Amino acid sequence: MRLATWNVNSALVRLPRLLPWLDERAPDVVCLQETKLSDEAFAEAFDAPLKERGYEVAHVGEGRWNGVALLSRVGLADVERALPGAPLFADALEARAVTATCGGLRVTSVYVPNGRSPDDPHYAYKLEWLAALRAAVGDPATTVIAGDMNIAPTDDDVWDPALFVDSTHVTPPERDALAALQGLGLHDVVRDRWPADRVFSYWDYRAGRFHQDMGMRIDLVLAGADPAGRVAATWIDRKARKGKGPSDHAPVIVDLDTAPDGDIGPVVPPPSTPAKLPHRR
């Protein structure tokens, strides 16, 4: 089984890239984030081409913002279209999680709130949302939580830790919430496979940050004992971040049971000395 997660930063904009990517990489289960479409608009644009490729689909959207989806060629059962116990923000339930059983695994596609800044109400909402996510985990052994966590687990997961002091994504409460989630028995399978490598999944569009590898690792696949024990390969699909009209995130791919020919590891560009620019995501 090949599982992938990708924050596409607008599914409709990324449609010309997403469908060829599905054909090329042939994932069995795909977690998408930031579709930025209503359920009706997603169905109109994607149901037919995804069905042609053998995917069942569960999408939860709200239109202009957020939106998550699960695509599966190995079954899509017991779909939950909201995170149980999820808090509201501005009196609204945001489209940030969808869960289903796919190939015997309980898979959740998540788009964790950004947090904006530590003194913003969105930050407290982020921590409450993460607490609800932890409480919603059923059997950790067969759980996979994949998506844009909007948290860099350690300082090794940002290109220059000094630039992120007092910013979201790296604060102790956020990292503690992520650690508590992993404490249920979930493994960060990319970091397990590449413990000492520079591995990023997100690069701001500005100032050539991708080409200088000024990135962050905030897109994670957290897997319980069953899938984690079956991991044969994990890799960041940097090719999908190149060329015309990419998302600012690259897909994270996990191969269970069988590795592709030549495990595709983190491909890091030559070292450079980039200008120190503030991060304002």
Second form
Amino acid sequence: MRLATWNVNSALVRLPRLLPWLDERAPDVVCLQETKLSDEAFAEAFDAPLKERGYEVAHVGEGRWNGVALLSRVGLADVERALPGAPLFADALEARAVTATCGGLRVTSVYVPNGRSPDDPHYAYKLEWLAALRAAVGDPATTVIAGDMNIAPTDDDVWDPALFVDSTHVTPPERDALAALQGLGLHDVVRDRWPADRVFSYWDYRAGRFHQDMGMRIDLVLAGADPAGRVAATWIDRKARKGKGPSDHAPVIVDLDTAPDGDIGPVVPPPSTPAKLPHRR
DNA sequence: ATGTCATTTTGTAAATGA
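Let me have the form predicted together with the DNA next, following on from the form predicted alone.
Let's see the whole complex now, leading with the same chain.
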């Protein structure tokens, strides 16, 4: 089973990149963040092309900011459209989490608040939100939390740690909140697989940062004992950050082996059959 | 310090957010 997470920075703008990416990478479960669409607008643009590709969809949006989604072709059951106990910001519940059972795993697509700066009210909100995220974890063993955490777990996850001292994404309280999540038994499977490598998932659009690999690793897949024990491969799909009209984030992809009993989950019909290639001689 | 991109609007330039 292939699981991926991608902050697309506007699903509508990214549509011409997102659909070909689904066809190329063929993920079974996809966590999206920053769709920036209402549920109605997402459905209008995506219901048909996703159904054609065999995906069920749960989208939670507000329209202007935020917005998260789960796409799955290995089942999508018991959908929760918000984080239980999530704090409000400016008296509003923001679209930052959606959870469902997919392929036997309890998967949450998260868009953790940015925080802006440690002295901003948004930073306190971020820490409250992370506490709610931890409190909402059910059985850690079958849990996957994937998305834009807006936290770089260590200085190895920042292109220039000196530049980010006292900035959001790297402060001890944020890293402590992440460690508390991991303390439940959730594993940062990309770092576990690439312990000594420079692996970033986000590069600012400005100043040629991607070209110089001046990025951060803030998009994480946190996996409980069952999925973490079945990881066959993990990688960051840098190709999706290249070329025309990319998001500023790259997808993170995690491949899981079959379950111990050999069950690969529900058999899903393949997407629309491509036209037959003409014979050549 | 602040080179981009995406959003929205007492709207087509400026604000807000990341």
